[in-house]
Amino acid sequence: MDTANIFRSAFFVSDRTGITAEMLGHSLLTQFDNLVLKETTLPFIDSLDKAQEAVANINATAAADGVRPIIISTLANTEIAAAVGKANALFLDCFQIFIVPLENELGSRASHEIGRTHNLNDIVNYYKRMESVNYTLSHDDGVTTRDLSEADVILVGVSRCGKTPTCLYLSMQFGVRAANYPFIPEDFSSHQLPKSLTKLRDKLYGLTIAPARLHRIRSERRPNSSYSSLKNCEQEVRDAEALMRRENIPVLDATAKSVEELATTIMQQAKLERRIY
């Protein structure tokens, strides 16, 4: 089989934000190791005029590339989808692929209504998301311990090991109240958890990281400092892991895991309930 690189443009076309098309399309296309992509998202294609503009854009790309692009579409309106489907491209219509078989199986026609997934009509989901994000932001990096008992999960570990982005992903994607608390040298010298965490052990989840990786991350923020030195990173990681073992805190290694993997694993292992979609 030819392993030469394949260069191709991909368009993620949606009548709303394009998030679903992006995630599905990217997941599918990254299965091809030799595929070099130029990815473009075309959101809010919710009229025939916008559809024609999108087609012109896609056709111009096809002419410039000398090969037809790939379209991943989550357009709910069949007329708009048909218009975009006329572009000089491989058109993959997620609604036709998934909705039509579901309609046949359920004996019921889908609404094909624009904006069912990501909009403000589902006001309960919207407020749950905003509430969880606000909670996570106000309980980031141990800024406050007020209402810490209301957290669904509290991530602990050394500074810059990935706690903040993981917490934000948990709140944005799952509606989870996620706080985080960094261990500092005083915690290591006392050989025990900070007092604000001692009664919340069942909510604690630890992150660790390879010292060399931590050294590189910290050096970008504070180069040539004792904080970012490899020796200090090695010591902090060693002390943090020892503290978490003593306290029986479950730990995930964030060195080679994405934020998505970390968050999903925490949801599963901590048996947290997803509150939003």
Given for the second form:
2 protein chains.
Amino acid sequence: MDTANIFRSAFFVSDRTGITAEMLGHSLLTQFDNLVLKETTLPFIDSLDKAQEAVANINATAAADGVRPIIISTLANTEIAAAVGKANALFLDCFQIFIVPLENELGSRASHEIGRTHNLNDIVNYYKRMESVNYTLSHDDGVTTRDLSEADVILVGVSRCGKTPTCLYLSMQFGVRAANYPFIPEDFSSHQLPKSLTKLRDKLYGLTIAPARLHRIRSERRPNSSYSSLKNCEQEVRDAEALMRRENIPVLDATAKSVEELATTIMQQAKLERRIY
Amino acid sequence: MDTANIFRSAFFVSDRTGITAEMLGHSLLTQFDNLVLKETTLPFIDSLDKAQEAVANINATAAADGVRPIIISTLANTEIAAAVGKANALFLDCFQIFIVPLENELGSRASHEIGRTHNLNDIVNYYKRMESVNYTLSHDDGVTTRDLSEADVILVGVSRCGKTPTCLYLSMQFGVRAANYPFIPEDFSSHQLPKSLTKLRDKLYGLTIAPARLHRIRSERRPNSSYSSLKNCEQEVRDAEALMRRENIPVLDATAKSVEELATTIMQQAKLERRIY
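Please move on to the form predicted together with a further copy of the same chain, as the form predicted alone is already shown.
Complete assembly follows, chain above in first position.
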């Protein structure tokens, strides 16, 4: 029974952004090899009216598909969850299933309120996040080496190996001040680190990438250039890896990793402390 | 029993990045008003050895706290989940609890494999994401108005009201090409939209912010300047809101919203189509 493809619609339903529900649902559903998914996120389902609209939408999909959809949800309010649960679908709610064991464990009642009011902690986190994103943006791509000593981590590697999105993720998700500095062919011919980096060696973290992948990425930007040629990509990656090895810089291969995986791995291996939770 | 503060350690355990587990755990646990949390994420618990290390860590915390911690986890592998479940803790695993109903529903077995190999879809998503992040970065803060017509959305508003982090989130999470353009006092005195925006009115989306909050944010960057003064912030916000109203630009108040909420709301209200899932 495992060979034929199965088609299903999946709905990620939440009273807030739905991002948690869709991340969880996505990783659960990718466990099924033969599943062909149509995914829809329904955020801000925070009233019974909106719950009923969502149910109508889901039921219409069930009728059109000829098979009931799957709902993965995070709904804090018990009545709204019950209303959504009446849809013609497999209903899996992460909130309702865990809140009772948590109440029992803590000997305390959950508020069941939607989108808890933003407290002082959220505001402090907002500032820290904003500040780290600003730092990261102003230290992207070696734009400036000013205040580089204030970075928590400085990603190095050849152009287009994934430094910028990884830095942005580090600052957005973890509040880390992440700078990046691209190696250019001049750095390889001098056989040493750029001057501005030598005193900051402890903060350096290297990214590398398979030359064929780099070739493909660079070709999207500048097709048929020497910059994007496979030969040049091979040479640059080889030189960058040699330089990083010589300088004892830890290196992570970005080829088959998502930005989330790169950022989380760097947090762990470089023992960086997150500033926001 | 609801008045005194309760202290607990929480562990977010995952065989991959742990980001889903920590987002879910965080939103479940903020439902308890009197809970004082110490949160720790343990990512990449993808072997029995690492599971045992995690258990030792959690048990040591239980002993030190004098009360058992809470584990919120996403663990695809049944044996690893069972090993972590032996810790002296309340063990809530999102994967194991939902995978059986999903298997029954789909009439198919989950692979229970950790970190499913990156498939073609992931690679395509990676390119789309990279491309939209690059677009967003090169159209940040009105840096260039070239190719502005290729934007999916253009955020407008006064300087420091939250446009940049919101654009970055839109591009990272949804693959949307999000540009932003700051209103400056000259735009208000001319009583009209900057020329480069008039033809793109349908793509414009406004952010506004409480003047007191703006004053605080700007003061962190340039304390005691006329730019950051409360009086100037009040004036700029008033002028920007009047301009956006006059031009029929939809406006969202960023004051009490997280970047995730802003981005999700804009996706929904501007009916933007996400390019990645």
